Each structure stands twice: as C-alpha cells, then as structure tokens.
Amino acid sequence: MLGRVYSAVRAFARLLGSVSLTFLGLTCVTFVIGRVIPIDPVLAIVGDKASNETYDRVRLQLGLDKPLMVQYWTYLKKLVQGDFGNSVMTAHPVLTDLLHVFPATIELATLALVIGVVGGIPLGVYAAVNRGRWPDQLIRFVSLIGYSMPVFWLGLIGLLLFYAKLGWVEGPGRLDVGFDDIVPTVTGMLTVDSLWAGETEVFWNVMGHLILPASILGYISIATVARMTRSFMLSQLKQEYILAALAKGLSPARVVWVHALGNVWVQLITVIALTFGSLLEGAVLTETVFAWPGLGFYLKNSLFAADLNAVLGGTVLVGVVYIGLNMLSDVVYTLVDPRARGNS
C-alpha cells in the first residue's frame, strides 16, 4: 500500500516538474519574442504623434527601464495570476477577450478533428491493408493534396464554390446577423449554447457558417491522421501476432480492426492531440478568410495593431493548451493501454 501512494506521489512530482519546467521555457520564448518583434509597446499605446515627456512616462509605467531579468519575473508573476496586460486595441485585459475568442476556436477544431479522426483513420487502415494497390495510391495522393494546398486557397475556393456558386452555405462569419443576441452566452460556443437554450433555428444557422471552415481544416486532418495511421498499421500488420491470429481462424476484418488497430491507439493518441493542438494555433489563416470571430483572427488583428499583449498572451495560451493536451493524452494513455501503468 505505502508503495503504491509513494510510487503515485514520485510519479505526480514527476509530472509537476515536467509541466513547470515546460511553462517556465514557454514563458521565457515568449518573453523574448516580446523583445525580439520590431514593435514598440509604448508607441502602440501613445501613438507617434506623442511627445517626449509622455513617451518617457509610458516607458517608465510598463518598467521598460528596468534590467530584462527584472521585467521577465514582472511578467512571470502577472502570468501566474492571470494578467496578461491590456488590449490596446479594444482597451479590455487580455484574458477576458481571449475567454471571450477562444470558445469560437474551440468549437471550430473540435468539429476539424471529429472529421479528421472519422475520415483519416479508415482512410489509413485501409490504405494499410491494401499497401501498393490503388485504393493505397489513391489515398495517399489525396493525403498529399491535404498537405499540399494552401489553406487560404481552399478557403476562398470553398467560400466561391459553396457560398457564392451553389448556395449550400452560409457565408463569412459566425452567425447571421438576425441572429444576434437571441442565445444568452454560457459556454462561448453557439452550436452548444443554442442547443441548451433550446433555439434549434439558431443552432442550423451556426453550422450553415460552421461547416465549410471546420470541413477545410478536417480535410487537413484527415490528411495528417490518415499518414500516420497507415505508418502505424503497416509497422502491426508484419507483427507476428498477425499471422497467428489469421492462423486460428479469426477473420482479417476482426484481426486489422481489432488486433491491429487497438495496438496503435497509444499512438495514434498522440497524433490526435497534436493535431488538435495544430489546429487551435493555425487556425488564423482559416478565421482570417472566413471572417470567424476566434483566437486566430484575434491574434492577426491584434499583430496588425501592433498589439504586443494581446499576441503574447495568445501565444501563452496556445502554449499552456499543448502542455494540457500533453497531460491529457497521458492520462488516456493508462485508460487505453494497461501495460503504461506500471511504467508510471
């Protein structure tokens, strides 16, 4: 007993460094970014029509005079309590307007990587078991196109094609303006909160502007989780086992979908939460196209604003999501494969 609450406890220190170690590095890029960017904060927030006397005291006010070693642990000690300075684009604190973009990207990778996940895992099972025929040829070559095309081109494409030409969905945007201020906010994501209000109507609208995006970005997934999943199949499928099972007289169905496949869930876990991760940081190019009011277009509008707060605490909060979904891939790690228990 006394060894299992010491291995948990070593294996939660363990955890605690790791994640410290990595916010501390994180922190720290994103403080010399800060530095490194030919933007100067104090011009962004007096303008370059100030005086001398005024510039000086905004400089002071920020505690740019100070050595860098100072004003990184000023930095740390507000990042720790959640104060990532002021927008000076929409004079709010920075972290309520990315509480209030970031559910908008949420919602716009979740439904990407449902859709990458749903596509590009049969996609690469079944490339896997067909390896050098066509249907392998094929789904690698439209894995290549994913790769390939510029997402910015496959959105204004998808938006001429879909919007303009055939009508199948809605436009630019998260919600049509007739819409607007029906749902009473309570997750920050309108496919969720329509549904709780129980506004049906408002609900078919977000997905008519929701759909073309998230399916852009899934394709990229299915490209990426489709590749790796037929790598990781066709390293199982020469295993030994394989041939064992097939000997017993266990179906090949059963043997590549259950045999096969659940040996690369371990795997393909990580490949799914880097996905994601990918996902919640490049959708700028994504948001930028189709107007969609989340964390990307966020972050390009506060770039063009010169808006050095907004885009480091954006960076910071991409960062932090990687390390959770780090975390959290571990913990499914131990829930999927038993054998990871004993190694923690």
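Note that the rigid core is defined as the largest set of C-alphas that superpose within 1.5 Å between two forms. Numbering follows the first chain given and starts at 1. This structure is a prediction, so every number in the text was calculated from the model and none was measured. What changes on going to the form predicted together with its partner chain:
Positional change of L64 between the two forms reaches 2 Å or more at the C-alpha, relative to the superposed core.
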The other form holds:
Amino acid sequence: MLGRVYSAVRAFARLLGSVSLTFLGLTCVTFVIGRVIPIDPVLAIVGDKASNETYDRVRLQLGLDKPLMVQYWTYLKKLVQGDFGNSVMTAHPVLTDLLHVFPATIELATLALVIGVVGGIPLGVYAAVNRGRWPDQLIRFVSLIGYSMPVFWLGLIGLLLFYAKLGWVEGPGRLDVGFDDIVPTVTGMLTVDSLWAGETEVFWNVMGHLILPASILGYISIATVARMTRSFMLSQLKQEYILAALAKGLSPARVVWVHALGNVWVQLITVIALTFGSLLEGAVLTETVFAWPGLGFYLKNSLFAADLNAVLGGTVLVGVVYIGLNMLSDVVYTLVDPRARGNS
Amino acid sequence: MTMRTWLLDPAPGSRRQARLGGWFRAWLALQRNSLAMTGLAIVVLLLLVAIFAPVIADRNLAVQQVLEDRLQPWSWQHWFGTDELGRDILTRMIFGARITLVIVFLVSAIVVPIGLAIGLPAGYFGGWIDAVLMRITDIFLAFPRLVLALAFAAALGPGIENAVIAIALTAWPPYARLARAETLTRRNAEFIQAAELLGASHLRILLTQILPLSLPSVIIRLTLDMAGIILTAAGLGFLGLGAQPPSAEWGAMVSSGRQVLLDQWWVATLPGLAIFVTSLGFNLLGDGLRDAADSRS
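Target state, the form predicted together with its partner chain; input state, the form predicted on its own:
Expanding to the full complex; the earlier chain stays at the top.
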C-alpha cells in the first residue's frame, strides 16, 4: 500500500518536473522571439521619431540595461503572475483580452472535437473490422483527403456553398446583429450562456453560425481519429482474447464494440487530447475565414497591428493549453490503464 | 537473363545487384498500389510544372496587371480566369508551384540534418546525452506549430525565408525521435560491434553504418510530412505571413480572392484546389511508401 502511494507520488513528481521543463522551454522561446530577435525592441515601441529622453526612459522601463538572464527572470516572474503586458491594439492588459476571446475558440474547438470523435471512432472501428476490403480503402481515402485539406480553403468553399448558394447556415461571425447583448455573459460560450438564460432563439442563431466552421474543423479531426482508431483496433483484434471471446459464443458485434474497443479507449484518450490541441491551431485559420471573434482572429489582428505582446501572450496561452493537454492525457492514461502504473 | 530476373535474383552476386534488387522490389510493391501511383503522378507532374514553368507559361502574364481584364471568368485566353488585378490565374498557379516546392525543399534540407544530428547521437550514446537531447526534443514537440510560426513571423517580419525558418523550427522533433529509435534497434547489432573492434571512431560508425540504414524511414516520414509543410506554408501565406505580393503564392492567392468570393468564386477556389491536390499527392505517395516498406520488413 505504502509502496503504491510512494510510486504514485514519484510518478507525479516526475510528471510535474517534465511539465515545468517544457514550460520553461516554451517561455525561453517566446522570450527570445520578443526580446532578442527584434533588433531594437525600444524602437519597436517608441517609433523612430521619439526623442532621446523618451528612448532612454523606455529602455530603462523595459529593463533592457540588465543582463539577459535577469531580463528573462523578470519576464518569467511576470508571466507566472499572469502579466503578459499591455496590448498596443486594444490598450487592455493582454490577459484580459485573451480571457475575453478564448471562450469563443473553446466553443468552436469543442464542438469540432465532438464531431471528430463521434464520426471518427465508428469509422475507424468499421475500417479495422473490414481490413483490406473496400470500406477500409474508402475510409482510408477519405481520411487522406482530410489530412490533405487546407482548412481555410474548405471553409471558403463551405461558405460559398452552404451560406451563399443554399442558405442552410448563417454567415460569418458569431451572432446576428439583432441578437447582441441579449444574454448575460457567464462562461463566454454563447451556446451555454443562451441556454443558461433560457433564450432558445439566441441559441439556435448561435448554432447556425457555429455549425459550419465546427463541421469543417471536425472533418479534419475525423481523419486523425479514424486513422488512429483503426490502427489501435487492428492490434487488439489480433489478440488471443478476441478469439477466446468469439469461441465462447459472444456475438461478433459485442466482441468488437465492447471488448476490443474497450481496450482501445486508453490509447484514444491521448489521441483525443492531442487532436484538441491541433484543433486550437486549426481554429486560427478557420476563425480568420469565418470572422469568428476567438483567439485565432485576435492573434491575426494583433499580428498586423505589430502588437508583439498580444501575439506572444496568445502563443504562451496556446502552448500552456498544449502542455496541459499532454499532462492530462498522461494522468488519465495512468489512472485508466493499470499496466502504465506499477512498472515506472 | 533479362533485367528483371537479374534484379529479382534471390542470391545477388554483388552488393550493387542486391541494392538495386531491393529498390526494384520496393518499386514493384509500390506499383501494385494504385493510390500511391496516383500520388507519385501528382508529385512528378508538379515537379515538371515547377521546373518548366517559364516554358509552358509566360512569366509576364503572372505579374502584368491588365485592369480592364480584371475578374474575368474562364475563356480560351485565360483558362482559369483572371484575378482582381487582371492577372492570369493559371499562369500564377504555375509559378506558384515553384514557391511551394522551394519552401518544401528548404524546410526538408534544414529539418532532416537537425533531426539526424540530434537523434543519432541520442540513440547511439544513450545515458545523459540521450536524456538531454530528448528532453530538448520533447520541449519542441509540445509547441503548437502554426502558432509558433505565427509568432516568429511576427517578430522577424513576414516573408518566405522567415516562413521557412518558422516551419523548420517546429518540424524537426519527429525526425530526431525517429532517428533515435532507428539507432536503438541497431546499436547492439554485431556489425556495429565488429566496426568498433576494428577501431572505427564513433563518428565513422554513425555516418557510415547507422545513418544509411536510418535514411529510408526518414525519407518515408519526410514524404508524409511534406503535405503538412505545404499546408502550414499555405496557411501562413493565407494569413499574409508567407511570400509577399506580387509573388504568386497559393495561400496568398486564396486570401486575395476572398473579397470577391461570392461573385467571382474562381479567384479564391482554384489556387486552393492546387494546394489540396499537391498535399494529397504527397500524402498518397507517402502512405504507399510506408506500406511498401512495411511489407518488406
């Protein structure tokens, strides 16, 4: 018992160590991008028409007279306290901006993930069961198409077809103009907030805007999920316990969907976590196409306003979510699969 | 004795015959896979188009702005119509193939050596060298590719070179892992021990014994990765961070067609089709190569 507690604590400490190392690495890179690469960060802020006094003052303010290590330490301390600096574009603290736009991205990526998982897992299982036959080939081809698809282009085609020509969905943006400010902000996710406030009309309008970008992102993740499910399932279906279960007289459907898939879930958790991370990335492009006011849209606008604080803040945020998802999948893996526990 | 039987001889008489025979068998395996052959055809066609772009199209048409001809639909003169500045879209797409391939090859030329330089020593020496190198790799593996590329482009300024650097910086870790895994499977093989006994230096063993054996899987991985590189590059171009106007980059062309999407759909959608078909070609080919390699081992 004590031994198990000990090994759990050790595993946790190791995980924490590797997570903080990765975080340090991430901040090192953003620090280098923000402070070292620009030839003169002061000039980037004050512009080249500023007087010498202003220049010197800003230089001291930024702490640029100190050694690089000290500067990094200051940067890191501020980051940990949630101080990402101020956005030049909006004049708000970057963190406030990020927290304001992030729920929109989460909402989009979550629905896309649901579509990816609900569509991808059955396809992957079906392909594995029919290995080498035409359903397998077809599913493989469809996922290769998903892997090869420029998501921004698919988004434009979707808009052209389903919004402009067929009129099945709402256009770019998150809400129609008349629906602004009806529901109070609770989570920042409009689907949740509108249901919370009991405004079903607003909810359906939100869904009308959300469904197209989410489906497009979802299709891309169906490709990943289906392919990974297929290969995990293939390795399970080869095992002897499958044969034993079939010999015992269980229905093939039960053996595939309950026994084999049950053992695949653990591996799938990692894939799903990583897919969510890549969806956040895909959201940058999709949001640009659909004028979706989330993190990607914010990053893009900051970029063109030369607002380095905001861009780097967003990068750190996405990086932290990435690291968090990796950690989460490790922890869940250990919790769900007893084999991953003892022998560390 | 025909060429074919010489190549497929189960007991090759020379090293050269054995090597050529191995390639020929892989080629036969690949040939049976019609999807992979389609991919190969797309990639070869793209290469030819890029190389002979000035021969098959008139460079002037790609940059010449004929404002009275702007946003024309397709015609015999302009097969794919014209864009918002009256430039021929097909010609621009043909020259765009060059930009795409240049990006892909530059990124590959950076990524593969870095990956090998990190992965081979990590697998070969093990111990703390392995721990340090792989920790660094893990850190870079945890980075969101497009967002980091975005941040880089923001600091360095937009442009094709910076896009290449940004993509390369985020693309090398899988190669380091792959090279390490390949090295580990051979580290304790007898021919390595033999080389050590003969007094070969570590560097020599790495470069002449382990590197050549790791290359095939690296190349397969690279083919599959090229699709991803193309998509990231096109994404950066679409955001305005890749090649700058007036150069004809596919992603940037899609972006500039967005304003007229509803009325002149071809301006944005046709260059996007080129991105899609190209990356599909690399994916199909890479997929087939992987299968061919699997069935051999």
